[in-house]
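Below you'll find only one chain, the form predicted on its own, shown as structure tokens.
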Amino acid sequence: MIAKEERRLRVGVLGAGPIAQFAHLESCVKARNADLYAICDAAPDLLARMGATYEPRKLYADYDAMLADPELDAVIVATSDAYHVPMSVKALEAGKHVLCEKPIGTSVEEGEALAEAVKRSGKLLQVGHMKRFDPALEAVRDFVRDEMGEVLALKAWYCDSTHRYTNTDAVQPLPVTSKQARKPAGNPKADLRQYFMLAHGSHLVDTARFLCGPIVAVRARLREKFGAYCWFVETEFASGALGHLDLTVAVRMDWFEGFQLYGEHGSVLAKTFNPWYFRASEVEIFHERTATTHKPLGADGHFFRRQLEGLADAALHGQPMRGADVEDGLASIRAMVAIARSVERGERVELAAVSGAV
């Protein structure tokens, strides 16, 4: 076990759904500087069953109820897309931090008014786009820093699986439901193109900034067949490098994720595996000078906790935020609707122009 440091961070999770169940309740229990504090979420048999299991200090069927408890320090949204914004913007007004799942919104607008309520409240909200903290990644984000020089070119691929829920359902325990769980109006999966690029296109255009910048401008196709999705889409970087994104959902093999990087005086060569597995990426970074390759094993896979630990830092001690901030996340959806309107206009889109929704 991780052992705890003196003073942490006592976080509120709304939301006692899937995604709390598999990543955010145990990163609470098992992060070296934070505290499950308190569950809120509006199904009774839920909240029971999370809070039996979990064991916080405070349970809460009222949202605005848990943001009242002055002892709390933070929340994480564990909710629908549709909620992140509305209940974001809840928390910080009551001088709470935030870590809220991705993607931050579905629309622009969204993102921009939640970029507004983060500077009027003076605390930090941190995306969860957890793939940045794994420590293979962090390892390759280092080299490109330090040692590559210039960036050539990135060609980078997220590819879901036809048979993604074989796999995972070996590894998952089975989620506790309720049939009183509140849901958002309407069906989410009821626009593919958006849902698919919202759970699975948001990781790779994060991926990509992180690695090489700002994206300015994209040139997106998309090819629906057979019930699969395929984007592949040209992405041009501030920094002048080009870039390859290939989303697909769901191709007829395993999953298959990561991406090749090539740059001044070195390049990187990377496999990523299905987020459940909690296991590191694997990358080959080549260095040109000594012509030899490092492989970093990057042990500690649990990339929710360690991005909850990365927050608690920050909150706690003031050290720079390294996960995803709100513009992060902003720039995250103005690239995801760029490619959107890229499909539909059958042409190059620059990000700085677009609006609406993806």
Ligand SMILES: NC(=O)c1ccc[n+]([C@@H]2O[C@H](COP(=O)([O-])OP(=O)(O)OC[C@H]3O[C@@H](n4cnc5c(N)ncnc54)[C@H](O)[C@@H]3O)[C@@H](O)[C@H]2O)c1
Second form
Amino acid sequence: MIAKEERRLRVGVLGAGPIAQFAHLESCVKARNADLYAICDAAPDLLARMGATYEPRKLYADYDAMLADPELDAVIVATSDAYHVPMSVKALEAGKHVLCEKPIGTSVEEGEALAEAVKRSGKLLQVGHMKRFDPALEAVRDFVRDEMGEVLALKAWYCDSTHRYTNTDAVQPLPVTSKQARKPAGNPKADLRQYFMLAHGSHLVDTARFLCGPIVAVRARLREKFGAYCWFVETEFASGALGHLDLTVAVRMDWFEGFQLYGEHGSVLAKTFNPWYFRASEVEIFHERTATTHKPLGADGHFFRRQLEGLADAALHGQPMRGADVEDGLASIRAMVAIARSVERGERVELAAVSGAV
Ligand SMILES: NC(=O)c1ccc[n+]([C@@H]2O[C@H](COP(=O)([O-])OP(=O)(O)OC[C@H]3O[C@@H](n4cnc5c(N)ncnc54)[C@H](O)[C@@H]3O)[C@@H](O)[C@H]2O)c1
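Follow the form predicted on its own with the form predicted together with the named molecule, if you could.
Entire complex below, previous chain first.
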């Protein structure tokens, strides 16, 4: 068991659905500097089951009641996308820090409203872009910052697999479901272009920004064929680096995610695994100066727990936030909207000019 530190963030998880069960509840229990203080879910059966399993101090069926609890320090918003902004704003206004699942919202305006709310509150909001806490990707980020020099180009790909549920069913616990779970009206999978972009594209765009900084414009093409969606996105970074992003859902092969990064003083090749293996990426960092390759192990691949520990370090000890902040979350939305508009119009789209929904 991971040893607990003396000062710990008291966390309430909003939503006891699949993402909470697969990632956040265990992360709170295992985190060195946080505790699972409360669970809140409108579904009483789910709340009771998760309460019995994870034994938080408090159980709440009502979100406002949880937010009114003065002992609570922070909320993990683990609900469907449509609720991210309203539930995060409520938590911030109640004086709580927030870890909000990705994407923070579904439109530029929603992201902007959340950014305003974060500023007004003076509280921290970290976006659940947990890949930033993959220890091998952290090593790449350090290499880019300290040694690689100018970035020439990034080619990154995120290709979901037709066999992903066979893989994940084999490794994940059986999810507990409830007919009483609160869901937004309508079917989120009604528009698959939008659904895949929000669910998967948000990760790809954030990884690109994490490694290469702000994206200023995109030119995207989409091919839909035999139920597969393939986006090729020519990406312009503010640094001048060239980018090519490939989002494909789903490839007729194993999960395929990674990147090639070419720099002035070295290069990186990376292979990222299906996140539910909790396994750090395999990266080869090539140092031009010594003509050697370095492969960090990244033994602790629990990026969901590590992202919570990052937020708690910032909230409790004033350390700089290592995760994606609300501006990063907003930039991800802008990039996804720009990709959608570029596909529709067949032209280059600048991120600063976009508005509306993905
Ligand atoms: N980081 C990742 O890699 C990753 C992977 C999968 C899913 N996700 C994200 O997780 C989210 C979906 O999670 P899910 O599938 O567990 O969602 P879900 O909708 O199945 O479950 C959410 C739960 O929250 C409860 N809830 C919602 N609003 C509430 C309220 N106001 N008060 C009380 N309870 C409330 C519901 O009753 C439900 O049980 C999405 O945003 C998705 O993008 C992230």
